[in-house]
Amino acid sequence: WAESLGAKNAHIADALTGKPLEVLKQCVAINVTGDSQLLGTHDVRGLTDWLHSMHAARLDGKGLGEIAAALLTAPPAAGKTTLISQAVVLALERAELVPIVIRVQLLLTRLRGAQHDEFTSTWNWVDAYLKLVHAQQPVLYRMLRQAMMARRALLLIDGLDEGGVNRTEIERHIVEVLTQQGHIVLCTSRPAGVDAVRFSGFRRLQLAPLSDDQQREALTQRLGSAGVEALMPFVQRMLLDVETGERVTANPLVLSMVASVFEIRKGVDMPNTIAKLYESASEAMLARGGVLSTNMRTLLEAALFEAHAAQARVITEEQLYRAALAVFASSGTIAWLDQQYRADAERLPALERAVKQLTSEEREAVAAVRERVAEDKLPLLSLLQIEPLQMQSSHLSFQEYFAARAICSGKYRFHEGSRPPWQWPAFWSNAVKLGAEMGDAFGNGLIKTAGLGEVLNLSKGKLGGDRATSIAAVAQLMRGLKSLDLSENKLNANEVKELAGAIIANASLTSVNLLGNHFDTKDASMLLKVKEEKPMLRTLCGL
């Protein structure tokens, strides 16, 4: 088991080329914020040393009442999963703690599935998950269970942000059950949506952006000195991340994609936005798997949209069928099926029957996606299990890119009962950022996808969800609205400023109501100036 786990985590695949990269040679820098115990921790070795020191202290009877847990946050594709693999390799080398990796998106499929009852009748969810995953290997399950009971397990829980609608439930179990039982825990998450109060007892760490020197070193390892000298002028022109103030290439995945695209294009006509970089990267990945028909490409986009609309990482048989019907069947087919077949046991067979009514070419596209994924010939998707079908995008950020692109098309619709964009959780944050780079097509497409018109009334506290995400989504909706009412939503100065920028960029708005919010004279003066610059805007805050 240890040999197999070590081999699985010793290398990571390059996102575009699929080449294996030695995991311990990947640069993942750590920042520690406000925690004296972890000051001086700058990489995974220092973090692993601290986690093992907590175990050693407990063997000596010290720190028994202290929570031995850390939460590490970082933006999308910043190296969180790479760090987890590094921690596994280092833990296996030390042979003191047994590393147990829990990918939240896989835990979620078990938690939501038919085996949900297993989670209500066991001492913790990790044990229930291991029992289900290793049902055919009872000896391995008993070994892992014994390690947990002896408090010799290192629980590595990757991707809290991928918990979707069950995120709060999963986080509460970690905080209120696993840590209270005395387990040593390391969790990773994107920063958006993290409840600081809930994790107040955890050590807090962040992955640091790659410095200029680290970026140059990584590129030199891959491209050689001559390649770096040719690429660096482009890297230095890359956009700054609005949140970190760093160049976007400070993100390891973005840097890797830049290097791959440079190799493919020989440095000519490099993309100038993150969205365009993902477009080039996804095309390169699809090309690696062979020629795809137009129907397959359309189905792939729709399937990734369906998964994201369901706030899920795992694409199931049902979502694949829904995607096929969304793009190939007549308008209203899915809505009719959802009304007629509300029970889960009835819905999947009904969707399957509807797919069988599609044309032969359309059915072939569905079958081809399944076959390509099973044969590992569709690099954008990874197979989790064949029956019942479960697959996922190679990285969440690719799912987000395709979801944003699907919204731009205006061809798809959110599920009945879905949260509207102005109440979106942090799960949608990166998709909205990518969509913003796609321009007016995203805003206009979002209006169609959400089933809205040109007038939107969000007065009296209708804004909800993750505030930063919902405000950003509303700013995109403004690209296609004529009238918007945001009165009495407790908007603060920063939120008003972001919306003011969206008003300036919008050519169709004639009325915006921001009355009854929290802004001062300075903000009011800014809004008056905005109104002066927008002659089409007849009413702003009632002025």
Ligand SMILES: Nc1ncnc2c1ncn2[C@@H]1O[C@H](COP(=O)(O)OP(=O)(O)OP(=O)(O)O)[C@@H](O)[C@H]1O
Second form
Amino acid sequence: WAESLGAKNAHIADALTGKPLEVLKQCVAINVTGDSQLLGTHDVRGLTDWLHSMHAARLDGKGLGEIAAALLTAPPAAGKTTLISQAVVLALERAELVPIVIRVQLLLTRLRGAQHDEFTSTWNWVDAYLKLVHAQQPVLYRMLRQAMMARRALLLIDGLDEGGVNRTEIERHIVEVLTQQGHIVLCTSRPAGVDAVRFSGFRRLQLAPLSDDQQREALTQRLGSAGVEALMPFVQRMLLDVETGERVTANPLVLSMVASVFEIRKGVDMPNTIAKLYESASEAMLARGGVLSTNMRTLLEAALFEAHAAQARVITEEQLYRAALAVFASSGTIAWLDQQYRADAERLPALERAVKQLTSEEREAVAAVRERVAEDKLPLLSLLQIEPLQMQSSHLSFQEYFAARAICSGKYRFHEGSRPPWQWPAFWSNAVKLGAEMGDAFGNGLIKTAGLGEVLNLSKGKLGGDRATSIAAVAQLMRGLKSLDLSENKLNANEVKELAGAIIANASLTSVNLLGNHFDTKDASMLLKVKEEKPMLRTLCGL
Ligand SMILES: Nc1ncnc2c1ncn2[C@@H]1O[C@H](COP(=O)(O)OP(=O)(O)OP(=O)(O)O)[C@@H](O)[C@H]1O
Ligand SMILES: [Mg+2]
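Structure of the form predicted in complex with this ligand, given the form predicted on its own:
What follows is the whole complex; the chain from before opens it.
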């Protein structure tokens, strides 16, 4: 088992080329920063040492009352999943603790699946999950269970942000059950939506952005020194991230995408925004798998949109069918089927029957996507399981990029009962960020996708969800609205500033109401100035 786990984690596939990179040698060791109590922890080795030292102390009967858990946060594609693989390889080398990797997106599918009863009847969810996943290998399951019973397991829980609608429940289980039972736990998450109070007992760590030297090192591993010399002038001209102030190539995925796009384009006409970089990169990835029909492309975009709208990462058979019906069948088909067949067991066959009624070309597109994924010839999607089908975008950020593009097209609709953009959770934050780079098309498309008109009334506390995300989404909606009422939403000075920025860049709004929020005279005079610059804007919070 150690062998197969080691083999699984010894390499990561480069997101674009699919080339395997050895996690400990080919990948740069990204700096770990944070909790000062974790002295000596500068990278994955230090972190693994600390986790093992917690176990060693317990063997000596020390630190029993202490929580042996850390939460590592870092932005999208900063290398968290890669670090987990590195930690597995290091732990296997020491052969002291038994590493158990739980990807939250996969835990989620089990938790929401047909056998969710397993989760209520065991001592913890990791056990229930392992039992389901290793149903065919009961001996392996018992070994892992033994390791947990003996508190010799190292639980590596990757991607809390991918917990979707069950995120809170999963986090509470980790904090209130797993760590209390005395397991050694390392969790990772994107920063958006992390509840600091909930994780106050955890050691908190961050992954630092790649320094200039690390960027150079990673590129050298990839392109050789001649390539680096050719690419460096371009890298140095790359945009700065608006939030971090770092160059965007400080993010490892963006850096490796820049390298790939550079190779393909031989350095000319390089993209200047992240969204454009994703466009080039996804084109290159799709081209790698052979010719793609228009229908397949449409279906791919729809499937990624459906998954994102459902706050899921894993695309199931049901989502593939839904995507096909959403783009190929007459409008209202899905809503009608959902009404007729409420039970899960009936709905899937009904969706399948409806797909069978599509034209032969459309059906072929569905079959072709399945086949290509199964043969690993659709590099944007990776296969998780053949029967029943489960696949996912090779990196969540590609799903976010395609969801944003789907929204721009204005062809799709959010399902009835899904949360509106002004109540979006942190799950949407990156898609909104990419969308913002796509221009007015995104705002206008978002209005259509959410089924809105030109007038939007969010007064009296209708803003909700993750505030940073929902405010950013509202700023995007503004691009296509005439009138917006945000009165009495407890907006603070920073939020008012962000919205004022959106108003300045806006050409369509004629009325905005910001009354009844928490801003002072300084903010009010700033708003007055904004209004003076915008003759189109007839009223701004009654000023
Ligand atoms: N240490 C590293 N050295 C070189 N490349 C790396 C490293 N870490 C990550 N990458 C590159 O960045 C990509 C994204 O990394 P990874 O999947 O680990 O990010 P993540 O933080 O888990 O992202 P997410 O928040 O979306 O889950 C990888 O596919 C790889 O190409
Ligand atoms: Mg990850």
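In this text, the rigid core denotes the largest set of C-alpha atoms whose superposition between the two forms falls within 1.5 Å. Residue numbers count along the first chain shown, from 1. Given the structure is predicted, the values throughout are model-derived calculations rather than measurements.
With the core held fixed, the Cα of Q26 is displaced between the two forms by 2 Å or more.
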